[in-house]
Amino acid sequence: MRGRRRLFGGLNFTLRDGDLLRVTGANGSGKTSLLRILCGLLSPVCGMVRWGGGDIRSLREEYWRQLLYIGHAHAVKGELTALENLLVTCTLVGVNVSRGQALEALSRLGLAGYEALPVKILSRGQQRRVALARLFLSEKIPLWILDEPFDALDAGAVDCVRLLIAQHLSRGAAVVLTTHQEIRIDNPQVQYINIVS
């Protein structure tokens, strides 16, 4: 729900490693919302959200650590460089990478020479690349929950970030991503929810 309007009910869904379940639907009618409760960060009305047969409202820190969250913001800190904002956020959530690392996530998807930048002064596609950078360094973690990945991307990085869901789904792994885009991503083994308003 949103105010008195409800977004969407009666989802029932299951998703299995190696799964790809892609959310569409016009701008406002809840898919935001959708990752958001499926991440845990907002309650539905009713009914729940299950992970390996648990509650995630009772599993909180356990599903968290299982989870990787790219929003639909950006999620980065203008006054740190590229790297910082990488090695911070990696830092919170658990996953240790070392700079080494790091470097390497940022300049395959094209920010090489841009590491020791500021954020704030980078155009908006390149602070959507320093966010997703997070899935190079992201392999272990079981599920990702994306929305609009590919927004603000030129077609390299588009694809760059394309393969990196089909990598990571041909691991086994599960991933949930909203787009307005027609992007294929090579995986048998696709669901659709579109959300009507």
Second form
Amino acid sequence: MRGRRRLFGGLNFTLRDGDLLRVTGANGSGKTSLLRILCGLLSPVCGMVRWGGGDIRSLREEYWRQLLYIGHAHAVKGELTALENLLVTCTLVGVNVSRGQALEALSRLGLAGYEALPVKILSRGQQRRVALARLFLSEKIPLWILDEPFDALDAGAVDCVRLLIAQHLSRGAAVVLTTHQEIRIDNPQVQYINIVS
Amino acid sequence: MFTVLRCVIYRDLLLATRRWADVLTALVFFVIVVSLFPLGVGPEPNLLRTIAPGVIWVAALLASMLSLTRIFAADYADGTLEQMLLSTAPLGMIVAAKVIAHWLVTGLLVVLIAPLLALQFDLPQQLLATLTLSLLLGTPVLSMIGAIGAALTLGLRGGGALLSLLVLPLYVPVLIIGAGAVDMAAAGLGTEAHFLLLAALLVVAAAFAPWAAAAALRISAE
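Switching forms now, from the form predicted on its own to the form predicted in complex with its partner chain, please provide the structure.
And the full complex, kicking off with our chain again.
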């Protein structure tokens, strides 16, 4: 529910190890709301989200430790440099990374040479890459929830992120994502949710 | 856990140095408001000495409130707040870090510059220390109460006006006790009671305000 509008209901699904869940739907159909519910940022009007059998509302920090969420607003500060952004966000969510690891993650997403620049002077796609560099440092996190990860990225970066997601799935982790683009991710276990308003 | 506390304080101070115009706004506002009173009231030393503690305290309170909306608004807009809500560290701890950073860039600067401004009011030298100490104990309380208000009004249209309505009544006790301490000292009476009350307010606010603000943030961010 958003205001007085019912976005979706009667939704029931289970995510197993190695599952990819793609959420599709028109703009404003409630994809982001669904992802926020899955993270525990938004409470559903009725129903619940379970993780390993327990309600996420009682698991809280224990669940968040095993979750990576990159939202549509990607939590990148314009005044901070790419490296500072990455280090701060990782510390905030409880992932310990060294400076070297962070630099490597940025360079793998094609941001070598831009680490020390304030993010506000980078392009939108580059800002998105700064946010996505976290993925390289989150290999141990078993659930990734990504809202429009391919938004504003060029073909090279899309390939890089696609590959990264496929690798993560093959490690037995689960990934939930929304996307408008037709992007193939090689994975046998795909589930689709199409929200029709 | 304390890594997160340190990290958030460091980050907010870093952001403040890169957005120094925001920091200066509150400080310049404080200096100007305090300086306008001697100009408006006229050069009557006894009158100025009497109104000095009240004027400086009211100006400090308004300067603190001016910068309150900044505590969470930017993080809310760019999604950092969501990451804070999903952090493995307790949210109250993160809020506490943000309040400390807010106090360091507004309250502490006000405390440091207040004795200088008090000279415009011909405040006797022995009262300067009392004034500074009362502000030093009182301004963190203002930041903490303000954080609750800022968290409650986050993302609302016209949140600024609502924030003042919410927060100003709660500032009144701090104002009365803080300015009262200087008045007592001026009258040659003991100030321990006032300082103890201010310290008690500080301890209570430090213990409860971050958690209250954290609960408010979870509701506002839905």
